[in-house]
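The chain that follows stands alone, in the form predicted on its own, written as C-alpha cells.
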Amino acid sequence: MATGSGSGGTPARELFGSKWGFVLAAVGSAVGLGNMWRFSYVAAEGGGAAFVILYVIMVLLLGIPLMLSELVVGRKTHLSPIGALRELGGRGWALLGGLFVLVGFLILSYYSVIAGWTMRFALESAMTGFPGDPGQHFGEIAAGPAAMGWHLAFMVLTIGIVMVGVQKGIERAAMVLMPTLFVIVIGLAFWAATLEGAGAGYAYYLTPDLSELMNPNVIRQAASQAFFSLSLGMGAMLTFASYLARDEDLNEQAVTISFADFAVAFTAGLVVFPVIFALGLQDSVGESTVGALFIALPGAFEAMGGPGRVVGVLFFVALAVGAITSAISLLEVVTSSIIDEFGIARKNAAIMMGILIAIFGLASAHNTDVLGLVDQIAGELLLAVGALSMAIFVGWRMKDPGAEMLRGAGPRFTGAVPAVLFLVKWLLPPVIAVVVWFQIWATRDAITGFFGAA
C-alpha cells in the first residue's frame, strides 16, 4: 500500500498506487448522469458546433485553472477539505472546507435518487424490456417507496466501495468501471450512425451558428457546464488530489482528466441524437433531463424490437456506472473530512456519514419537488459559492500556489503556469460571480415555487 504524509507531520495517507487509478476516478467524478445528456441538450439549444467551441473555450480558461485549484490544495496538505484550507488559509478558511462537505452530503443525498432510477431500468430492461408506456411507468416509480428502496441500496453499494478505501475500494472501482463505460459509449455512438435519421441528430447536435458565438446566454451556458461538469466547487478533487505522490504532474493531469469527461459528455449526444431522430422523439424531449433519460429514450428503445432493448440494457448500464462513480467522490468528501477531523476508522466513517445521507436523501426519494428544490440550492448556488471561493483562496490567499503547480510538472507545462495563476486571479473570480449572481435569482425563484406550490 503507498503511503504519504501531509505537512506538519500529519499521520501517514494512503495514496492512490498509480497515476491512472487517480485520472480515472477523477474522470469518473466528473462523469455522471447531467452531462451525459445536459451536455448534448444545452448544446444543441446554443448553436451546435458553436457551443462545443465556447465549451472548449471555457474549459481551458476556466475549467482546468480551477481545477489545477483543488489539486494544489489537496497535494500540497495531504488533507481533506477542511484541514487543507485551515492549514493554508487559517482557521476561518476552514469555513469554505465545511461547505465542501455540506455540498457533497446534500447532493448525494438527492443523486442517489436519481441512481436508483438508473440501477433499476437497467435491471427491469434488461429481465422484461422497458415498459410500454415509459411516462406512466416513470411516474409510478420516482417517488415513493419504490424509490426509496432503490435509493438506500444504491447508497449501500456506494458505502461498501467507500468504506474499503481509496486503493481497494475507489480506484479498483475506478479502473474497471471507467473503461467500461467509455468501451459502452464508444459501441453505442457507432450503433447509432447505423440508424435511418441519424444524420438529422448529427445536424440538430453538430450543424453550426456562428451567430451563437456572441450569444451572452449561450456563452454563460457554455461556463456553467464547463464549470459544473468537472466536478469543481465541492472539493472532490482536492480531497482526491489529497491521496497523490509528490511527484505527479498536476497540469497534466488537470488536460487529461478536463478532456476525457468532455469526450465522454460529446460522444454520449451522438448516441443519444440520433436514437431520437430515428423514431421521430424530438418533440417529446423538451428541456427536461429527465424526460429524456426516463420516458422518450426508453420509448425509443421498445420500439426498436429485441436490438433496441439491448442498446437500452447497456445505455442504463453506462448511465448506472457514471451515477456510481460520481457518487464514489461525493461520499468520499464527506468521509475524508471525518477521518481527518475526528480520528473516526475509514469503515466506521463511511457507514456512519452514508446512513445519515440516506436517511437524508429519503425526503427526495419521497417527493421529486424536494428533489428539485435540493439540486437548485446545493448542486447550482453553493457549487458555485464552493467554485468562487476556492479561486479567490488561491489567487489571493495562498502562499505560491505557483510553487506546487510546477512540482512535477513536464516541460510542456511549466510554461503555461504563469498563465493559469494570472486567470485564477484575475479571470476567474468575476466570471464565476456572476454564475452565482444568476444561480442566487434562480434558488429565489426555487424556493418561492416550492413553498408556494406547498
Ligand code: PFF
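In this text, the rigid core denotes the largest set of C-alpha atoms whose superposition between the two forms falls within 1.5 Å. Quantities reported herein were computed from a predicted structural model and do not represent experimental measurements. Positions refer to the first chain, counted from 1. Compared with the form predicted together with 4-fluoro-L-phenylalanine:
- After superposing the rigid core, the C-alpha of F301 moves by less than 2 Å between the two forms.
- Annotation: Cα of D209 displaced by at least 2 Å between the two forms, core superposition.
- Once you line up the core between the two forms, the Cα of F315 stays within less than 2 Å of where it was.
Could the form predicted together with 4-fluoro-L-phenylalanine be given as well, to go with the form predicted on its own?
Partners and other molecules have been left off, which leaves just the chain.
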C-alpha cells in the first residue's frame, strides 16, 4: 500500500494508489446531486442558456483557480484542512479549517436526505415502477419517518466506505462507480435526443436570453453553483490532495476534474430538458423548489410507459451513484480532521462523526423547509465564505504557492501558473466578496421566510 510521511512528524499517511484513483475520487466528489439535479433546476430558473454561459465563465475564472489553490495546500502539507491551514498560515487560519469541517458536516446532513429520496426512487421504480401521482408521492416520501429511514440508510453506506480507508474505500468505490455513471448519463442523452419535444428542450437550454446575463441574482447563482458543483470552499479537494504523491501535475488535474464535472452537468441537462419539454412540464420546473425535478421527472418517465421506466431507473441510479461518491468526500473532510487533530482511529472517527451528522440530518428529513434553509446557509453562504477565505489565503498569506503549482507541472501548464496566481490574488477576492454579499441577503431572506412560515 502506498503511504507517505506527513509533515510535522505525523505517522505515515495513506495515499491514493494511482493518479487515476485520485482523479476519479475527486471527480466523484464533484459530480453528484449538484450536477444532475441542482444544475438543471438552477439553470431552468436562471433563464436556461444564459445561466449555462455564466456558469462556464465562473468555472473558468473562479472554479479552476480555486480548485488549484485547494489542491496545492493539501498536497504541500499532506494534512487535513485544520492542520494544513495551521501549518501554512498559523493558528488563526486553523479556524478556517474548522469552518470547512462545520460546512462539511452541515452539507452532508441534508445532502444525505436528498440522496435518500434518490435511492428510494431508484429502488422503487425498479421494483414497482413510477408512482401514478408523482406530486402526491413526493409529498409522502420527502419528509417524515420514510425520509428519515432512507437518509439513515444512505449515511450507513457512506460511513461504511469512508471507514475502510482511502485506497480500499474511497478510491475503489470511485473507480467502479464513476465510469458506471458516465456510461449511464451519456446513454441517457442519446436516448433523450430521440424524444419528440427534444428540440424545444434544447432550444430552451441552448439559446441564451442575453438579458439574464446581467441579472445579479443569476450571476450569484452561477458562482455558487460552481463552488457547490466543484466541491470548493470547504476543503474537500484540499483533503483529497493531501493523499497525493508529490509528483503529479496539479494544474492538469484541476482542469481535468473541472471539465469532467461540467461535462456531466451539461450532459445531464441534455437529458433533463428534452424530457421535461417532451411532456410540457417546463412550468413546474421553472418555478423551482428543491422537489420540482423529483416530481417532474418521475411523472415524465411514468408517462412514457415501458421505456420510460427503464431510463427512469437508470437516471435515478446514476443520481444515487453520484450522490454516494460526493457524500464520501463530505464525510472524509470531517473524518480526516478528527483523525489528524485528535489521533482517533479512522474507523472510530468515521462512525462517530457519521452518526452525529446522521442525527443532525434528521431535522432536514423531518421538514424540507429546514433542508432548504440549511442548504442556503451552508451550501450557498458558507461555501462562498470558504471560497473567499481560501482565495485570500493562497493569494496573500501562503508563501510561494506558485512553487507548489509548478512542482510536477508539465510544459503545457507552466506558462499558465503566473496568470492563475494573478487571478487568485486580484480577481477572486473582490468577485467572491460580491457573491458573499449577495448570499448574505439571500440567507437573510431565507431565514425570515423560514420563521415567517413556521
